[in-house]
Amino acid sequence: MLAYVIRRILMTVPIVLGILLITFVLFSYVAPDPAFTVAGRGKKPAQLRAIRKEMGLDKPVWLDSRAKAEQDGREYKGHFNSQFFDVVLWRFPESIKYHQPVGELIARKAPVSLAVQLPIFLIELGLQLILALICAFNRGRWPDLVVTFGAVLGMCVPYLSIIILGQSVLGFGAGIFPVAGWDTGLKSVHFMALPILVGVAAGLGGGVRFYRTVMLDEVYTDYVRTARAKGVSRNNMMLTHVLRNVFIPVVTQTVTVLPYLLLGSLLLERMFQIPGLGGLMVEALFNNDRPILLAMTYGISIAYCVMLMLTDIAYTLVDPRVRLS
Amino acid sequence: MSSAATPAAVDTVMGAVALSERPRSLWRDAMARLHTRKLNYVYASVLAIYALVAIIAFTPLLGKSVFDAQVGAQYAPPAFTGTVEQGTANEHSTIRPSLWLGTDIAGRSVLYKLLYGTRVALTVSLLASILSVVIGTVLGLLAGYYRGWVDALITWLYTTINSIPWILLMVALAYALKDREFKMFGQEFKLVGIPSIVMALGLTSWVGLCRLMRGEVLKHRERDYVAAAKAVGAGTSRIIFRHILPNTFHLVIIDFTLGIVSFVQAEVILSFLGLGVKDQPSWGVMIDDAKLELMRNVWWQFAGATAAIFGLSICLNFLGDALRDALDPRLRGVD
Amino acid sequence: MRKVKWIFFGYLAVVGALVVGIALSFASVSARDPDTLYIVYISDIKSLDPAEISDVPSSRIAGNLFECLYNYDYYKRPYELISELATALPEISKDGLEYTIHLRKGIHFYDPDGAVWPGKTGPEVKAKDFIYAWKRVLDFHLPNPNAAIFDAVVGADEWQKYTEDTKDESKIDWDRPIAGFEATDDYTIRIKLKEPFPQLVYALAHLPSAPMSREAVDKYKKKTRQHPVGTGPYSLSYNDHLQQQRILLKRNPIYRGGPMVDPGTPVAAKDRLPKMDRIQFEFFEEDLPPWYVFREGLFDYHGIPKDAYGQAIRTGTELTPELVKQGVTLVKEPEPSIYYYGFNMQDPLVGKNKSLRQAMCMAFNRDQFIATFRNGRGMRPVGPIVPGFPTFDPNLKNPYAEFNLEAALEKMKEAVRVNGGEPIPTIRLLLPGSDTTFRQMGDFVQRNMAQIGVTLDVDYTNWANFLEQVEKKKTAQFYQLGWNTDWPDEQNILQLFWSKNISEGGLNSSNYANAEFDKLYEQAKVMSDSPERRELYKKMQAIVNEDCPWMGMFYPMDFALQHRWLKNFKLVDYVHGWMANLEIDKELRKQGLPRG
């Protein structure tokens, strides 16, 4: 056993090593000089090598050493090599646009996503699964071409357009709910109920279809067959069975998604004004922020590969024969 | 289970696949389902106009001198008549489709823009599902075919690009590649942003499809036709792409379906971040377009543009749906 | 079945608890607080350090932080000056080279935090606070564009050069001492200039000259630019500056009542400033959502602002029946400004061929682009000189700032020839955005273009990617920029076309240099106010606008939206601190919007 958590940890080095590698070619190479966005207009040639040179943008890309940097006469930082070693370390430079640590940045605006984004993967969850549940039962009957329709329906609406909808007629036409904005601590509670409901609305198709099929995969499995052959009701049988089965994937669905609901929705934030991650990775994109960026990236990437290692891991504890998979 | 296959149904719909050198039942089988639900035909139908939509557009027929004419007054509502002529003794009321939907903020028909930019929607979501399903497929046979390093390798790439949020990563791609020039036999390709944004969806939504084939041939590659393939001397490739590819065909045909329709919402994305298609009208831009609009209640053109956008999705959707039922051999004890 | 149950009743629970609390909220809404003023801002805010502030939007908030020598009065138009921390405007010798100011006494700093001093009030406002503040401007590592504003001032130069000599940032001795700037006693100071340097008042009242404290800079050190400690009517709190989220003002509860106001001096509660005890700026990037908010009342004025770098022009909408309804008025003022494409004089295509662009300049129909794209919120330029400016002349003859398509291809007969008889090529038109207005208004400036047989290539690219190429690489070919003045004198705008400012990210971005023109610039610089110095001053407009460097896009009128109940609503140019004068009627905000 512990041989395979060791093993399974020792699968993700690479691919960390892959996310850095992906993460600082396109964040290095095809950026613009990040020294204007820091100066602004009206710089000497000479004020703007200075901050190149703050910057660490006067130094080779790929490789450096410690020892050539002292010999040059400058910092060591900012390039691939011991970039490397600071994102190993969880060490990141002060944001470029907002001077200010990139984690404190992060710590402020992540519990906004979260709130936002929790509560829509909780609803939409239920949802699915309850509609899925609806839909497997009712396999070919109207209530699953019913549901199935309506949730190809929602899923064919783009994304912007329930968000400008939802705002214009609820929030502005109605009055039932604020436009948009945020407030500090509690007092965003009511600012959270709109970008929630248009969430569901946008999300709840795909996950429909999506279980459904699972469903219905594990409903024509052999032991239903031979379970419903017993005399097992129907209604027990799919609360039962089938819903105890088709946990794993809903489980593997659940934590791999976790991670993101971190980033929030780009449209959404934007569009609800939430000061969340979303909005702060559209403007370090589009500022060259590379310290936001790159905590950005690697915190959620390593995030996601820690949260796939831990189920399965957990797939393992619970289930021996998945280890031989 | 299945009714029995008429030899009709085998050239309609997904004709050209039969000739693959798939077991021909399975073809008919799925062309037979695909035939029994007359829906699929209005489905089929749509999405032929959409297509011929988009070939008229890339003829003068719907051009540039015709999408970016002036028809009439900005911001215009729809009308179903206009008049012509104006100021001379000839002016009089007719129909003119070119009002049925407004016009924009110069005055331009959104009809046609809306018509313009089906042109547009498809070469990026055809071009980007193509690119996907072209990586996602070649890596997704050699890992499974060859396992050993090119397994580990190609693993390692699509665990590490899984692992990067994919809108990040697409949008970082797209800002990247915004507006670069590629030389190609010694053309010039710089098709205004539409490569860049091909090769953001494209170089970054092959994952699954690749994960899916690396998996099915991994079972294939155990089967008696490979082991009987290699026993008469067939060549790596041939065995590849000749006897493998064709059996797992199904696979690309639903992830390409699927891929289009994903490409078309991404595409309205990358234009509200402003890294859309420039120079010509595209749903994306237009629903972009008509957020300053809703603010003088002018609704006509984000209501086209969304309506589009949800007609080929849904068409697709459900194509797409039938086609993986009619497929899929997993989902075949189902019905 | 019993676990199934369980985590089914579980997740009802948590779904069930979510959305009652969210309902809950609803109710426990405040209306908006009745002592705060409510405003939208659209641009995230680079620094309140006084010494780096160049965009616009930093100094609408730092301006209500830090004060001056001297500022504008809020209310009298043209813009007139009035002593804020001096007591008189600067005794200026014959020469014009060396200015005497007094200051007020009894003006202390104020530092929100706290953690500078203990009780947050700091000690007095003394001489050596501004030279402190100047030499900071001058200070070759701070990233900071204002350092022009004190190029005249004797041994400017040397203390630059000392400062970028000295690599090392936390090495540089701040007692050394400047020439030009002389602390004679605590509450005096002696400028003194290499050459007559008139528009040095205005800089006195530009918001980069505001006295610093030098024991909160060494406190706060880099974050000087989050810590704001000034002399203000308002406060801002670390803690209050949320990034992309919200900025809220508190009242300085030390400042003495307004601009012009000796502390100590008692005003009369009607009059005093700050009118409002907060203000609170609510961040967003979106149009559409505030336009919203502000219509359901909850901002009390919604301008358009002006965009960061001054690039960004927003479709907005004309006074509706329903918003006149609502009591909303509109409010309008001329700005100080001019928005042009430029060309690169250093492009061998467009740089070399005069008749192309005056052609082209010819072929811009500015008068359907303002209608257009500002709903008529703008005027023609007739040059480079702006409204509002002593030798503005709106009926100036200029026929290249003038819509005629026959001339314009007459011209360009011309240009195809000066072209050795080839076509024009392509012509890349560069735009710092790419949003939906930029879109629209590069469509319309390539359709305008085609008329006269120029194929433009529009590239729209964000800001950073945009000064690269304009003012780094020098690779722009035509390019749309801005230029807000920064005080009401010509040569705010002429030094644009200076060819000593050609230079990586230097002023002059078009790159023109023309020797005429430059010798009447180096003669009118140094001339005070005078019939004289106009007539310079219309010499070299004249000159510009025979050469075309720029294609004049448009003057822009400011407007914004206000609700019945603010009071003393302006819109205002080169004024800080202004804000102090907005007040609410709180009775008619509580009624809210009327219905009907």
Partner chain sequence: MSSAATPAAVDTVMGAVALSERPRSLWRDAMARLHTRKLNYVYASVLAIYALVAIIAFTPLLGKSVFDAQVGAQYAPPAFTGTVEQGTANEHSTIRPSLWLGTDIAGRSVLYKLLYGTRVALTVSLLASILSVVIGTVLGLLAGYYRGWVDALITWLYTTINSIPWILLMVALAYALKDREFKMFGQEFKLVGIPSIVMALGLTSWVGLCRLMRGEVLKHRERDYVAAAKAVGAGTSRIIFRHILPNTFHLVIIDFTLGIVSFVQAEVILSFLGLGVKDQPSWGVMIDDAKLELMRNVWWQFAGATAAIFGLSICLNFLGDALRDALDPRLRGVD
Given for the second form:
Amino acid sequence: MLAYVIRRILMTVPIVLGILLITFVLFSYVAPDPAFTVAGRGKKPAQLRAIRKEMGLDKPVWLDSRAKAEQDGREYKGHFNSQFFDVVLWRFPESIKYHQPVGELIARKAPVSLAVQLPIFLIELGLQLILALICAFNRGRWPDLVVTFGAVLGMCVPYLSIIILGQSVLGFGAGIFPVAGWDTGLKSVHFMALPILVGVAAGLGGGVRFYRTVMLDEVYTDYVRTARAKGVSRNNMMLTHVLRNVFIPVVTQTVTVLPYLLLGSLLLERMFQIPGLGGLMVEALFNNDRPILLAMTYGISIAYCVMLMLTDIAYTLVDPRVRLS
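For comparison with the form predicted together with the partner chain, kindly provide the form predicted alone.
Partners and other molecules omitted; one chain follows.
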């Protein structure tokens, strides 16, 4: 297993660098100049040059061992002093809007996103598996028809419509939850409740449909028929036979979602004014805040590749037939 992990890590490095390279090229050659975002287009060239120097944009874009430049009165060679290698080594300038180090911003806002997204993820997963089992063991009967109809209906309704409906009915109408906002400590639970309910309702349908299909394939296998013939109870069969044998698609579906728990839902956090990473990402897009966008892209790509590797390792734990080689 150690050799496999090392090989996967070595494969991950060029993938992450490739993602970062594409993102960096897009922001360097397609996106507007951040100096104009900070100073405005009416500023003089000397002022724009000063802003670019402060943000590190006066450095060579790519590694060039022959290039030399002046910075703080000293000459430096291009080795690891280009803009791209600053990003690779996690040397980001301060945020354009917040004027704070990017790492501190991400560390402060990540727990907020997790506080909302982790309950959504756990509640969704539990309900999806339970409803999928009910559908699989009642195929063609009214429980299966009702749940399947509800799942398809939920998939057809846009995410934004579910958010607006939740705010209108449970917020403005019934007054049970605040429509938007955030607070610290235990008071935040009151603000978290409605976004969590909306997030679960929006994501439930797709998972139920997926797990229903997986479990239907498992329910009609020979070993389940044999267990039924031997008089194994339905609950015992569902929990100890069927559910254990569908863990591989469950692991595949869930582990690859974990990196996005940190990012949060861009639309959900924006509509409910939750000060998490999703809202930070949207604001960075509107403000052309390049340091935040590059840092978030870099971090998510690393987390996603790591989770893919952990997914393959988890296969060996849930299914002894799987071998890593």
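In this text, rigid core is short for the largest set of C-alphas that superpose within 1.5 Å between two forms. Residue numbers count along the first chain shown, from 1. Here the structure is a predicted model, which means the values were calculated and not measured.
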Cα displacement of residue 156 between the two forms reaching 2 Å, rigid core superposed: no
